[in-house]
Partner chain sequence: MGISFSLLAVTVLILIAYSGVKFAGLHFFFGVVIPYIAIATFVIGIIYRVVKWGLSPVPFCIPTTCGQQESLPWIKQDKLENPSNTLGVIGRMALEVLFFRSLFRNLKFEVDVANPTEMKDESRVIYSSDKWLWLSGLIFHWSFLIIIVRHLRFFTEQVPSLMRLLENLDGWFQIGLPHFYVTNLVVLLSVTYLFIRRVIIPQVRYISLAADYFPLLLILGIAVTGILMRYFSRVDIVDVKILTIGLVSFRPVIPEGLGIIFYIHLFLVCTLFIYFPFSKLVHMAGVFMSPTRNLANNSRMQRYVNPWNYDVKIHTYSEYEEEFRGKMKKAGIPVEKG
Amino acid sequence: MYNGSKIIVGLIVFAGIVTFPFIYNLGKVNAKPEPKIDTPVIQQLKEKNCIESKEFMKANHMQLLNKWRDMVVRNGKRVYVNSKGEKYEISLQNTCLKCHSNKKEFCDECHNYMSVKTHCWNCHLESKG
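Put the chain from that sequence into structure form on its own, the form predicted together with its partner chain.
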């Protein structure tokens, strides 16, 4: 091979970059997140349901929160009616976090796993208030 040494160095760099995820995860055990829903408020619920179905909440809760925020801040509507017709007061702190009062073991569990950093808590309070 002409200029063999240079080409081989280049190829090693290439292979290193492409296989980086494999090398990075060698011998690591990646525990998947297990958000806990055993808060006092949820335990008192008769039917342990979220605002919408679990599947919907898992994938779409941020879009729901966005909708909530627009409803309150732009339209002044403070009541959300879910797909089953149940009414909820729109509030990040007083509704979501009333049930999910264990933010560290619930919201953050997933968010840390996905490296999502929400900036909501710059203004909104984590503890019930």
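Show the other one: the form predicted alone, since we just had the form predicted together with its partner chain.
Coming up is the bare chain, nothing alongside it.
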């Protein structure tokens, strides 16, 4: 085998470079985010229910927001009927951010943890609250 020692050294260096991030971060864990939902508006609510269940919103909020966008922009519909038959205005700022006004502690905390870049704010204005 020609240049066998160089090939073996090269493979060891390659394996070291590839495995370095895993070895370096071994045992280091980022704390799971706990979104803050204790805004003044939520505290004043008698029934603390979102437009859908907590489990549904955690798993499917982006699909719901995309569906809302399509309903409003493409079909001109402004009312969403949830799984319980309740009606809500389709509005990120007037429905979602009315209660979840703490974007930095609510939205950004999970999105940053998951390294997700949102494109909501390309069109919508961030609330100041």
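Residue numbers count along the first chain shown, from 1. What we label the rigid core is the largest C-alpha set whose atoms superpose within 1.5 Å from one form to the other. Here the structure is a predicted model, which means the values were calculated and not measured.
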- Cα displacement of residue 32 between these two forms reaching 2 Å, rigid core superposed: no
- Query: Comparing between these two forms on the rigid core: C-alpha of residue 14 shifted by 2 Å or more?
  - Reply: yes
